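Only one chain is given next, in structure tokens, and it is the form predicted alone.
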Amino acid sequence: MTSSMIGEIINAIGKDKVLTEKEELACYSYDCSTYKHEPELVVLAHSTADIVAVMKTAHKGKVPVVPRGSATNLCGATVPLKGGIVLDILSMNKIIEIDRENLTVTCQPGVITADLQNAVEKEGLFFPPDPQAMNMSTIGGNVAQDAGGPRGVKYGVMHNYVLGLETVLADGSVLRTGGKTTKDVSGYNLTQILVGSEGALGIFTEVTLKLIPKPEAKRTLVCAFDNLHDASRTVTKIIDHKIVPSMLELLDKTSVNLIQSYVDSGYPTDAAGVLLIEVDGSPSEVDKQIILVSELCKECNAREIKVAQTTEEADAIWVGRRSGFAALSAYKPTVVAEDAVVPRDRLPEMVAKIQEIADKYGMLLPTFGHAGDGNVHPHICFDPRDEKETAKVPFIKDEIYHAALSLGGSISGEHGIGIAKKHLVPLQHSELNLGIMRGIKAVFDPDNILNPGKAI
């Protein structure tokens, strides 16, 4: 871009909101993937007016824009892969509004998720979307990427509970859609169509969220499988039987290994396959779906059940969990994490599949991801320096999704496309399809210069 466009920006916004120097530049040049490419510039917006300025500059200049929050995806979403300016919004991290009345929360998008759930949670209220990343992804890129997590199996994923947005358009218009109404067919549902649609068609200033009440109990228990098919059967014998749990997880055998051997979660360390699962609800529903659901993986050749008997024993579980992408980062220096998603009753076959993939490559995939819904999570773990590991790396990583596809499934659970597989995007859309996503991006984008390269 310019100095004349840059002296634009500065003169619009002032100086200390724009950064240009290599070093600050090399900041912002990468995420959690494993992509790479510096700026421009960066711009550390403050406000709406902010991003009404900057893009207005971008849009006469036709200079890309990528928007920017934790940049804790894992897809390449927010490296700008063409230049351009990176749009910091971390600084607009408010929480404007808790609703109590109509079950709300408004919030501009640089607040931290886990943030934003502990101060509804202070009202007796819930936000359910738990990525693993929520003590530092913003709700902006939760929108953005239509992120999910381990509730997601009972409550649902991000779109679920966007009611509205305040959104910055390409050209710098400023487009208002939904709100705090929990019915509305009054015209096209431009909310949903903007969330998940990873800062290629706008940039999100205001979000406004549905919210639930905070359930009264919780139980967690831990249950240890001699192999890991009878713990994905029993992921769909649970939901069969009518039970619904808040989480429901699949761990196989390495995870758990390198998991406990980061963080002491009480796993067992033996098992094949260990399934964490939580309920939820009035304290007598959680009473008898923790004996009915360990009745069942009883039934599954389950041969230890574990019930945590406190809440520090049960944080203990979920930390494990959630501590799963560090501790295989302590195993290799490189981790990809992959995000296939299968209908819930082919889950015990894409297991599988992951399985005849590690074996057919001779490289570990640790598994494990959110059962309940069908989502699990490969890793796919190497050293860049080992030249025939890192070779082997798009081969494994194309076979896993093949094997999604095969199985009715999907590329995509809730880490997005980015980069990292916009080539297998034509796999599972027809043409007819793509034309129609990019109508959308042509009538919000017409230039192309949100997000380029990315998604489809």
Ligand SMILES: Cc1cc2nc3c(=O)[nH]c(=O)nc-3n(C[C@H](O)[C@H](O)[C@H](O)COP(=O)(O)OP(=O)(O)OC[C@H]3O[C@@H](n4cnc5c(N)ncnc54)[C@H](O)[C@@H]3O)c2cc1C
Contents of the next structure:
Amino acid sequence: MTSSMIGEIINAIGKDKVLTEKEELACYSYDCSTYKHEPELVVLAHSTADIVAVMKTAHKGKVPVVPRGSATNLCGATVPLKGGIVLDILSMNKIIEIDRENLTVTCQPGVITADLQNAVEKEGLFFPPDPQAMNMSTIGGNVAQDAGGPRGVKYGVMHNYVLGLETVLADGSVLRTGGKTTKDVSGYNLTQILVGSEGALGIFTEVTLKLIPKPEAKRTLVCAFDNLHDASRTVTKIIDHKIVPSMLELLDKTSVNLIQSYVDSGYPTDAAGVLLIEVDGSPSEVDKQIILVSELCKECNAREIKVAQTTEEADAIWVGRRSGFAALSAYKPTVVAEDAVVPRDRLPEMVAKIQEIADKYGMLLPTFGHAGDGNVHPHICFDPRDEKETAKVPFIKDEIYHAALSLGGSISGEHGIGIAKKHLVPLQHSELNLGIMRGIKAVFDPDNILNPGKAI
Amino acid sequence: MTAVEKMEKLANVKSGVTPELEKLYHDTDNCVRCGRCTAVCPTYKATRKEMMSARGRVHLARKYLEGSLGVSKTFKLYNDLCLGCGACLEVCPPKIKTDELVGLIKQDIFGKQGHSLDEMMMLKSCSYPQSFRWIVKMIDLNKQLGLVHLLPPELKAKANMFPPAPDKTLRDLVKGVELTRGGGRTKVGYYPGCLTQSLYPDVGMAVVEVLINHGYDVVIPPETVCCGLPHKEGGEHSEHRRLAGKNIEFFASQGVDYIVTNCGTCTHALKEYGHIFTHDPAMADKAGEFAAKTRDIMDFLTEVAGLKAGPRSLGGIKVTYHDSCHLSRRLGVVKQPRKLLAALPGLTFEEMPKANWCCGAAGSYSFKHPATARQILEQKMANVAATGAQVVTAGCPSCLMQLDYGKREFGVDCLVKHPVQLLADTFYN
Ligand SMILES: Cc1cc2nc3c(=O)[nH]c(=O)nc-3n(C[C@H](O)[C@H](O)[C@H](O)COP(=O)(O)OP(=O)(O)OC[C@H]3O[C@@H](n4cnc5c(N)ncnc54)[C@H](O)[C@@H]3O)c2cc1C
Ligand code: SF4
Ligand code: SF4
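Mind pulling up the form predicted in complex with the named molecule next to the form predicted alone we just looked at?
Below is the whole assembly, all chains and molecules, this chain first.
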């Protein structure tokens, strides 16, 4: 970047929104992955107009631009690999409108996920996607990563909720797609192409999301199994009985033990696998469902079933799950959360494969995840100062994804590709698929200035 | 198999780093950059800048200790802008002590570059009670003469942060008070601290009143000096020890059973005395004894004295409480003030959202960084206002001063008091 470009940006949006000191640039070099690279300039955008101005200059000078929310992504998606500008949108954090009649919320991209959830829940409404970093992550980052969480099994993930977007494109033009309607079959669905685009197709400046009424009641149970196979087979059994729990999470023994030593969540530490299940709906419905679910668990050889009797008990159970990543980071200096997804009925095989890989490399791969939708997170925990351990990491990672692909799955359920899995993309997608994706990228961003070097 | 990626090799500390810093550096190997700290760090919430979060500060500290960043104005500034509030530590999975790390780096810089003129003046004035009092008086005089308006905007804001100086200091007031009418059960030493002495004598009087009402003899050694925390943080360790030594001697000569303060920061500082005389075993013993006797007044009242409120009703006022950082995180005094307030007749307690978020006072922070402190205070005052309380209370005079400034600055209609003042009110007719 030349100093005249920086000058142009400062003139357009003001000096206080631009960071240039080396200490400042250093702080925008990382995210929650293991990669780092410093930008040449950081812009703290306060409005769509600011972003338009930045993109006009960047477009003219062919300068790379990486949009950034809270930088909690796990795949290097906000690391400015080619330098250029990091475009921070955290100051665009207004909830613009909660529309009770249309059941929508419109907000700026920098709103923190949990703040949005709390705001709509105050109105008796519900925004289900619950990435476990929701206290830190932004809505813009969630859209760009197509994030999801435990509630995905019943309620789906971000893409099921994004109705409309305002997006600034690479040349500074402003694109509006979708709106407040839940149905729209006019033309190609550009909104959905933008969801999950990891900042490579445009920069969201306004997001309209679908809401649903808040379920009246919910109940939670924890059950323990003597082997992981029984635990994962229970998942398909429950769904086969036409019950879709609102959350259905599987934890292996190592994760359970690490979580229990981090925060007491009432999990049995001697079981090989633990399922956490929540059902929601009307009070009578949930009472019936929780009994049926308990019976199904029993049929699959569950050794111990505990139904939470109070909200506090249920909360404690879910706090444990939410602390999963934290518990592992308290255990080893570096934790890489892998993210493989397979068709639900192949889950028992996937879990067995992970176990095999762990044994082969002689490392623990604490695994937990959204078993209800076949999405598991084996975690590679290691000490980067231990050369032997570190050397194994890339191999373990690749084996996990080879296993997922061989079972008809995908290399990412929700954490995205970024830098971390770029080399695996051609294994999953044919040249034909990739060609179409590259074509789409070229239409949106012909000079390849938006988040270059990532994803495809 | 596809080409696997290479993992980046970690750097190491440069030579000449102190063992304490080296240990903390190695702890930061464990920062996974999860961003949990960003959800609670007040400076980050107020500014939304990465350098203003623990995650950012850890990254900068690593680069400094590895030798790839030197001491620049910007580097100093971002370290200085950490409140040291410790909120990040509570949520950090690998328990990285960012507050300590930043504190030691600041001392490292002082060691290399010395203090700025401002910092020197501040530390010198803290060393001597008379000069502290003189500064308070000068600011007040300026305000009264209307000269503040002539000051540049930044200085004007600083002057406005001070509440009006009371006519008499605590020292003036307690001269005539008979301090033994408690009945001689146990002798409690009271350490008032600089701000209470000069700006909040009413709080000091309330402490004395309440202790006497609980049947204690109260002793206030007339010559106590600053607790020394500003000097410790400024890396002036010998001055820190000199001040500590004086305070220890003053109380030792009085033969007290307990030492109480009404300031979270002072209590924390006095309790630290136990660790600072590592090369002087005789003094270390005395300091340890002194530290063990020291308690916060609210902690003392609820946990030792068997709290009893007076008969007078406070008339149905709604009260909220702000947790001072030192008091809540360093000393774990969280339940005690709530227990105290709940015991008062005619008082409804209303918890404010995020009660343990720093108010931005943080020692001299609000004077050194008025703009950032103001942003932090704005969040705090919004949370105070959300309760609709008529009185906001806090257990540290530095917070009282900041909250008092906040209520004036952001137009929040409430009184600002120390909880013991309300307790004392129940004894008066
Ligand atoms: C402890 C922990 C738990 C997690 N749990 C989950 C989980 O359960 N499920 C899950 O899906 N993820 C999870 N994640 C990953 C992460 O939280 C999500 O990917 C989240 O969506 C990222 O949001 P962010 O605001 O941090 O975005 P960032 O990390 O800042 O950005 C992510 C991507 O979005 C792009 N982007 C950001 N803002 C915009 C914008 N306005 N316009 C266009 N592009 C933009 C960036 O360029 C980048 O490519 C977890 C992470 C952590 C640290
Ligand atoms: S919470 Fe701790 S580990 Fe997580 S980013 Fe902050 S300092 Fe690092
Ligand atoms: S000590 Fe307080 S201000 Fe400093 S990084 Fe931690 S939370 Fe932020």
